[in-house]
Amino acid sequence: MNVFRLAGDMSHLLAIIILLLKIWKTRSCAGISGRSQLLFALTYTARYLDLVTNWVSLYNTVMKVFFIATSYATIYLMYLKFKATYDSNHDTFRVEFLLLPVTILALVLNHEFSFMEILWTFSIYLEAVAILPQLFMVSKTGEAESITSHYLFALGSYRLLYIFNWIWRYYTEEYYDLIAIIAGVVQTVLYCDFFYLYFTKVLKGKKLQLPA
């Protein structure tokens, strides 16, 4: 553990709890993407079955619990309680084109043949693209509510402490991971764009919006 990565971890757990209060305070989802939804919660699922097979510490658990539990408590939301207002007219991503590919890389490219680290790596290859179906719905509609911005920048910024983490740990235990860190810089690098415009407008009081 050092300080950008628990920084990393504390943006997440903000990107989450932003995106829940938005949805149950608003009675609404509206402008978020299930489709990407789905997939984090797959992500989440993949990565974090080992919590029955594998002890790390308590912090670890936790983390664990809660994203998968808020996983899918944002799916109950979006797709039960408060159907009506999800908006699948603009949620139209293709994911198995993410799926796919992802899988076949994850079957290609991965440190062991095994199960376990299998599903390891396509957690990690889908979470680097998992955001895609949300930019996409976000540029179709041409902009964002503030609130969902915040959750996009938090969410963003929790990948890009990460790779500040690797870095960290390679000078400090010379410790990396190639399949992490490349899957880590891709997914930073689909925020670009965003973070652009979430300093230049939504931080000064403008609604974001995306060009089509």
Contents of the next structure:
Amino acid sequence: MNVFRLAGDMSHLLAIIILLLKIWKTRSCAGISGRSQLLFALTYTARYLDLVTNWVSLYNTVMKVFFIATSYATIYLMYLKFKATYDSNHDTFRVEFLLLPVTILALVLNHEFSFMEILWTFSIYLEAVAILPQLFMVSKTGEAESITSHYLFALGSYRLLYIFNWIWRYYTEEYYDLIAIIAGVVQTVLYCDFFYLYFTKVLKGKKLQLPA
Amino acid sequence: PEASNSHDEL
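Right, and the form predicted together with the partner chain of this protein, after the form predicted alone?
Below is the whole assembly, all chains and molecules, this chain first.
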């Protein structure tokens, strides 16, 4: 464990808590993409099945349980409890265009052709693109609430911090995992224009407005 | 060494 990975996990944790608070406090999931949340739940389910097979640490287990539990809780809130506030008209990104290539890539490009390893690889590739429906929805609605912007900033920062973690681990432990690194870079690059808008607008108190 | 298949990261 290093400071970058811990900061990344905390940023990820913060993002999920911000999202849950936003939905719970405002009793609305307006502006949030349910499709992205479904992809995240699928990502963590596929990646954390090893919860039952191999023990890494208490921290690792607690965080995995938390990420799985909160991803399903978010889906429950969006598709059941506050279903009436779910903006399905703007949440229209074709997720099959993500799932198919990611599945094929996981079958072709992996460290080992085993069930668990392919699930892990699938989850790494899927996580890289899982935010696309959300970013697409923000571009379609042309704006996002500030709280949603903070959620996206924390979520985007998590994998950016992981990149620093991988650099750190490469130089200190000579450890690297190209699949995780390349997917993590792609994932972070997808946030770039959002990060730009976040720093130039949201942090100056303006609403996140995208040029429609 | 390249990553073993036991993934210790979240």
